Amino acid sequence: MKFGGTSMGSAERIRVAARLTAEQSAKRPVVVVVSAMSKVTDLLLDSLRKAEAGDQADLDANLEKLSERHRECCRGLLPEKKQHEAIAGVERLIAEFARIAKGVMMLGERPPRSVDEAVAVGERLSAYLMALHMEAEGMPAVAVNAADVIATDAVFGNATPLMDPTRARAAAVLQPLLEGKPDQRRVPIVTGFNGSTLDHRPTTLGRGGSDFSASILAAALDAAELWIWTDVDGIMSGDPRLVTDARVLPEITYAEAAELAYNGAKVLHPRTLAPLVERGIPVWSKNSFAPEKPGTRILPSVDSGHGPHAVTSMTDVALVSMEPASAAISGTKLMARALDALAQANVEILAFTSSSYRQSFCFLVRQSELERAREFLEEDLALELVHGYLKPIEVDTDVGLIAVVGEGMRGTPGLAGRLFTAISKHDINIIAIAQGSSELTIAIVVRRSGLEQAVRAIHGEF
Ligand code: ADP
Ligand code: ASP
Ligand code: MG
């Protein structure tokens, strides 16, 4: 079961993710993955850039907003008899990060590593509080550092697990835990969003990445089910704080619930069912505000019936756009070079398009990544530039991405033309649209103004 952070963001929240945690494990051994404390990551970023930026009076207040929330966590959650203590461990994990952050205001830059190392003290503050507060009210458990049991490449800030050496390490560290009568089991609470290199250097999966850290643990300790607790019903059928009539889905597919976040719905990082897959793990999305409510399924398949699902969006991303300008080259050459120079960069492609017997093309990148993007190409196609065999690369930050998902668009006459009809009665222009062959999703482009307009009119049509 993974606690997402608004599920442990208060000492109340966490009391209520304890007595989840001790309903279930009473009837099976059950693992916990928990994220730091709500906004806590955010204020430990933002900690090192005042650090790198050598602005010591920010820092200062930064921390001691830190442990205020923390020791406050304290005397909410435990009898005072442990708080001396508790505080006093809670103030060690801080100690650490304010090493860090010392040695970044030294050097005056942030390396990646020591990044990762710092800002995964959020989630060990948790995970601490959780195990101290379940062990003094009689449920066995200890907090473990996934650092200790997720191994992964050495891509700080957005590592991938090697599932291999994270199914010995979980079963040396976590399966010992689980043995035995439900009496003899000790809950391992286990930190979300981080892991450590195979030479033990500390990673991060990736912001958001504690579902993706329950996911690889599910895999790699073959769980019956994965439980995602946070803070809305389920997967709904359009993001909450955009559409107001989204409704609860039931039940979606991997492949469903994998588009859309994607594609922008926060409730699942993108990442998280890849490791689900071969083994066919089902997940859980439910409301640890209420518990009682059933939540969405994740499944392999699905009985989806016809239309889409769900519609989400993605600000903050960019449309490029790539023309030759002569027949010297053609437009399969030039798509294929393009393509490679973003493999290179490493960047994502979010949607592809062309359509023009010129063979113009575009494709959508996430702005953070535009301008290694950008640096790529234009080094890559340098002669065909410089040559004017390829008109000057375009780039449009104004826009945003629309994805339609659903299983049941597969084969289903008339949806593209109620889409459109839907966007257009808003006089909202479309930019560039993407459908694959899995007719799975159907990508839509517009001007950024027009996007959560389009989102409403979308979830109203369907
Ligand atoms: P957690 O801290 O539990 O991981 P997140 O904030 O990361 O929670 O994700 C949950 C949030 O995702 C919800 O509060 C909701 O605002 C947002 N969200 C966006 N799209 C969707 C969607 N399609 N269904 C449900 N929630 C969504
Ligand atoms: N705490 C991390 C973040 O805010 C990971 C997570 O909550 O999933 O990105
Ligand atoms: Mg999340």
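Residue numbers count along the first chain shown, from 1. C-alpha atoms forming the largest set that superposes within 1.5 Å between two forms make up the rigid core. Predicted model only: the values in this text are computed from it and were never measured. Compared with the form predicted alone:
After superposition on the rigid core, displacement of the C-alpha of E251 between the two forms stays below 2 Å. Taking the rigid core as fixed, one finds a CA shift for A171 smaller than 2 Å between the two forms. Once both forms are fitted on their rigid core, the CA atom of F97 lies less than 2 Å apart between the two forms.
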The other form holds:
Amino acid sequence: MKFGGTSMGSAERIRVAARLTAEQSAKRPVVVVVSAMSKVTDLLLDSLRKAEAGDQADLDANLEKLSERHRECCRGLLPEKKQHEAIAGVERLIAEFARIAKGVMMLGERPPRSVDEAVAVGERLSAYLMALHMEAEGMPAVAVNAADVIATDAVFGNATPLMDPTRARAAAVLQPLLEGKPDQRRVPIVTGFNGSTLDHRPTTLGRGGSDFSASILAAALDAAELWIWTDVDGIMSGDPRLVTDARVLPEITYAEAAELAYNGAKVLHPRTLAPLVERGIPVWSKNSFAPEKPGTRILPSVDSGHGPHAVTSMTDVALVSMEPASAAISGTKLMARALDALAQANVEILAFTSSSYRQSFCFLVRQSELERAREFLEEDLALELVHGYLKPIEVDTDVGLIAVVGEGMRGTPGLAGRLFTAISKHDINIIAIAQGSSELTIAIVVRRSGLEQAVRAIHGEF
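If the structure you just shared is the form predicted in complex with adenosine-5'-diphosphate (ADP), then what does the corresponding form predicted alone look like?
What comes next is one chain alone, with no partners or other molecules.
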């Protein structure tokens, strides 16, 4: 069971997380993975930026804010006689962070390895507090630093797990805590987001890191299932901020969840699902603020019926268009070089489409990656641009992406017609369309001004 930042955001929320853990632990062995308290990772990263800039006063203010929040949580979670020792433990962990921040200040820069070690302190604090609370309530638990369990490569800030060494570490560190009768077991409260290299240098797992930690451990321990506790009722058929009648989906497939996440929905990140797919471990997305609600189950396959399951959208995107200026340059080779440049830039392509005769093509990227994409494209294709073989690269940021997702769309005639008719009724122009051969997702690019209305029209139609 994994608890996110809002589910660990206060003493009250940690009490709920502990209760939900205890309920399941009475029935079967449970491993818990925790995020830092909400907003704490941002505070830690800001503190490192202050240290890098040599801003001692703001760094000290941040450290005091960090300390006071966790001291307050101690007071809300623990009986008075246990608070002094707990607060001393909190201060020790914050002192570890302060030591790294001081090193950053002396260097005047933030080495990625030091950042990884420092930001994991947020998860270490929440794991420590939850384990202390459970112990105080008579529920045997122990805080575990995931650096002792999850083995990764040495790409600091965005590490990839090494599953065989992780499985060996999990067997040595976690398995002994899970064996025996319920009264002999101790619940491991494991830090999310972090791991370590084979020679034990601290790393972090990047975007969606705590969810990823939970799925790595679920796979390494051959878990029966993974529960992700968040602050929403499950995975929805549309963004409830845009679609008033959006509903919680009872079941979706791994592939659908990955597509929704890739296209902007707040669902499990695609790489979070990867360790689970091979072993077919089901995932529950549940709301810790309303645990009685069933949530959404993510499975290898479900009976999808006919048609899409959900619609999602993204606004912070840019459409990049490229076209040869003369027949002297092959459109196919141009596409290959453009894609290679984007790969070198480590830029994700959200949608790609091309025309046949003019050999023009366009692709959608996140606005946060646009500058890097453009830089690599212009560098790689500099000669063609200078000599006029390639028209100037065009960029349009006044666009949005809509993704319509569903396993049930495969082989179902008439869906595209209904989809485009629903949009056209509102006089919304479609700029680009992309659909893969799997028929799992139809991606549509429209003007930003028409995006929300188009999402509502599609949701209403299906």
